[in-house]
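Starting off, we have a lone chain in the form predicted alone, written out as structure tokens.
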Amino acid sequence: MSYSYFTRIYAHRGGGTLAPENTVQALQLAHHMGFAGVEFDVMLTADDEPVLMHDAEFGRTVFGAGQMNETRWADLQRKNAGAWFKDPRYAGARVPHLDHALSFCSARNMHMNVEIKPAPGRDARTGELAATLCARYFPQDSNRASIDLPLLSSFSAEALAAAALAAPHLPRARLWRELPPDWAAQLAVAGCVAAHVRHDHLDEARCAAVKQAGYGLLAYTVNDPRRARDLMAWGVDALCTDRLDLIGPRFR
């Protein structure tokens, strides 16, 4: 088993620190800056609509009180996802539907790392619906290389298992803060092609072990160019960064 990433640098949550996260405006910025890959988070609304959102509870990037899994899509559209960013250009940003992100990125050949980030208790359903919608844009095609498909990633094994049932042809990656002792067995059982690990829990030996086992390896969230160069020297395939201004799309 092996996986080669479409691009080496992914814009974290769309625009990193330069645009309100998980918005179409963030994706637009990444594209304008020349990024060929973006990462974003997917949750479900109360009426099972997959949307771009990181936090299960409102208050940080979306003003107001409440929970994602208790909010319907129509009500979510009335909430502001850009005003917190303190930049008048983004004041009117809204929480986008996954369909909006898939449409935008696929039309521009931007590779997508779709992180399935379920609200509590909604792991399987989130994995199923996110994968199903991605498969509508990227149906099974024997002539298409796996690196051209969106990569579904998650901390949740249950979400990835549901995604595998819904769209088995879409590649999957397991997210960890730190590699567990049985990481290779977990990747094999889940049919994953890659491991995504927090960069400060990686060293040269761990990177070598993942690569020797035949898996792809992405490090997150890398914002220091010196650290980025060390990780690449150790064989890390891809990086996810907030600092689009320091670690650009052609960083080496």
Ligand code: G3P
The other form holds:
Amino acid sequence: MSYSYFTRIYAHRGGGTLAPENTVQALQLAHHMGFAGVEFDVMLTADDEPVLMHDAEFGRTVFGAGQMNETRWADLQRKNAGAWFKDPRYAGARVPHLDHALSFCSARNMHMNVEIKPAPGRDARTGELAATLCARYFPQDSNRASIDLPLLSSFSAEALAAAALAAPHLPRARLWRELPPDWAAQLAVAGCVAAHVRHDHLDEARCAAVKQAGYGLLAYTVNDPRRARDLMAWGVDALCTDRLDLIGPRFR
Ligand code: G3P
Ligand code: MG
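Okay, that's the form predicted alone, but what's the structure of the form predicted in complex with ligand G3P?
In what comes next, the whole complex appears, and the chain from above leads the way.
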């Protein structure tokens, strides 16, 4: 049985390799393929609007020069976030507001792993505003099961602390590339329910230690089904994958 804060498989950045990342089209694809969980990244615009975005600097998924810290929401909306993917079906994709993603996923009962991804110098504000907007869709309600709440995660302890102040009832997870020696203390101090760790830094002993300490464990980004099975055998609760075609929603 999976940990109560997770569904088992998360489509990374919305649609993995099958749709332009962090777009509504990616979320639509994950839903269409039957995924019960999606991960996406949230960053602030210059005027404090939380949007789905991975990179603080443009040039990869949004063409041209520029930075999120200098770009207002009204200007970002005019930018294209799909053309880089070179599939005519997605050529017109835009950078969505977090509000749009919350509305889309909550209406379809898709579990969200909302990764708070601050642009430089924006850690606390990003955590605060992302959590506040999530809480508008998911207000405190003791009758609601933990799996029905979005799980907020971040590499930034500062962002998670701000999220905890803004929406203490929403579960939080700490992201690490590699578990630090004091991972248990850091999870406890931050009031996190889970650790999200890069899969190639996990082994059977580390997985067992996290699980024995009573925390949830998500491994990212797992694209090989054999590796996925090993991780699950070691007790990993959930996986984030780019290969929606290989590690589908009913993967065991
Ligand atoms: O949340 C898991 C994973 O998305 C973290 O890495 O860089 O893909 O956001 P990244
Ligand atoms: Mg992410």
